[in-house]
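Shown next as structure tokens: one chain only, the form predicted alone.
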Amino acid sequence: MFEPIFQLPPTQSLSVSYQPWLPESRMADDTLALITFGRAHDDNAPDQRTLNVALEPLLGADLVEVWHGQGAVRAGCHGRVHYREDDQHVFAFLEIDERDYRCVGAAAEAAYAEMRAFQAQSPKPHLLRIWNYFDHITAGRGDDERYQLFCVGRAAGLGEHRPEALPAATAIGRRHNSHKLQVYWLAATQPGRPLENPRQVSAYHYPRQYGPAPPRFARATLTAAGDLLISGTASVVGHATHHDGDLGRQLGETLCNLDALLAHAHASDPRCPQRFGPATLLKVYLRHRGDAGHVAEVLRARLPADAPLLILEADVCRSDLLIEIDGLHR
């Protein structure tokens, strides 16, 4: 079996913990998902319960990312979406091959368009968060940056949803074409309660300069039991993006963003605490791998110190942006 290095309390809340990866081990049978990382492992998932983010890890090469249901487990596909629940959530996913149709964006309304097919029909109704992961995120100019096609399938497959009701989001760059549109989310029978940075303009409300169809996401969701599912949060106050080539000032920018986010979570729920501590989990997605080590440092001081930290390989979908995080904090 794993043995957890790092794991929430086991109650109504959500359980995550960071894990050491041991191939030969049999998953709990608690396991809703367990998320790889690295191309190593791409294409080699045991079940229906490993995802596989092929991001190579900078820091926590020896990790999975594990989330346990509360009791019982069921396992069962709807069309291309394959899922597990508990009682109380749901972890589902689906990947596309960008191949069979004409843009990112069409493929991204298919797989839109099959999320809430599924939502409509499961007993979790509520989407609390999503992940996305696609090649070459900003390849392309202007309205044909491969970023903004995904924003405008997007938009189409989700069809009219309230943007104040909107889950929070992650959308990653590959580096390699895999032509793999990979979409999983979280959703529950309670519905969560999105969150906004006072520091930021709302990412739907974002002006047309940033493309046809604004990014449709909320900053974070505050659960029904007080956890917090960070968006990818990077440095950008208003709309702009700020300090364009300096990774230091760009981390520290988004630090100052999570630190505003905190404390909206806890003037919204006291029971969500206004500084990073023992439960909180971080991913950090990195332009440049030579800039891991100030990286780690940097969060190191933030956090406690046996917590682990995911720092991955990766393309932001700003091509001046050198960093965002993202992660669950209670």
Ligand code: 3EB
Contents of the next structure:
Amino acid sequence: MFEPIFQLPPTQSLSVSYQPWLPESRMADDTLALITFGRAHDDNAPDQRTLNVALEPLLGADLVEVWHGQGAVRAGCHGRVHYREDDQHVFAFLEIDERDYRCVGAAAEAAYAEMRAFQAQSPKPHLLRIWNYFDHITAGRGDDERYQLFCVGRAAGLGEHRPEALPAATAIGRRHNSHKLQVYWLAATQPGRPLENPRQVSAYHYPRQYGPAPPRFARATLTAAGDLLISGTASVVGHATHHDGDLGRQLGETLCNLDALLAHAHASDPRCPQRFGPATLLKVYLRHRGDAGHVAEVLRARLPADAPLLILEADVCRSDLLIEIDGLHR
Ligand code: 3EB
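Form predicted alone done; form predicted in complex with the ligand now:
Complete assembly follows, chain above in first position.
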């Protein structure tokens, strides 16, 4: 006699790479998402296949980001949501024209409500990671600043989402008028574990001075496979911006924050390495293009010799922040 053993298949590690783009590049059948960068690719009509982030690459202009699925990948649409999924993960995106709404906040509320509706019917209900891109993120004053309006709309669209279960996120601004609110996300059959940064106040507990609705995201998500999805990380200690106007020091503080996050992740799951390594993929958002050389030099010293690095020219969501870094760490 033997007893049958029923087990969920173990969650697979995420497979993501930055690889050279070729004009004839096509997604393979097992591709979950292919992301291009820069305005040169922005004409490509969005479909289930490629996604363009219209931020100018300052380093890595020839690179695309590829999320590989495991086995068969299916593509589909659900309302305005386009997605591709394998058995464990779904990669989905939404692009909304802000001009169809009263303000960027109303557009964000609609986008997040659609995301929530999509996730509610998906066999991969657990949000792991969200990326948000829109125009002129720091334009407007006080509570009417576009980032604050976005935060209010996002909170309304997410509804009664428990703060302790929020996914990791990035919210970054473009400098041109595309009128597009672009939201894309990764979700899974298995929940991830949200992590906070011991050096930082949780964003969802930011005090009122930063806006009427605190930003809803976790500092990172540790997946069931032990991969770390790192939110946009900047020179924020406690809740305050440090080193106003000093790129070198902001970069140092950001790396300190990332070290603290990695140490915390490693303590939570020893499969997650404590230091950057060959399977770490970083994406840098940089306010001033003239700083790219310095940033590349500092990061190269911290990463393996041939690690690909992507630096994008972008606006961070506080006007005193000059740099933000997000990524994937395995
Ligand atoms: C910060 O630490 C920097 O609103 O989704 C980083 C990552 C930041 C995500 C978001 C904002 C967001 O507060 C800003």
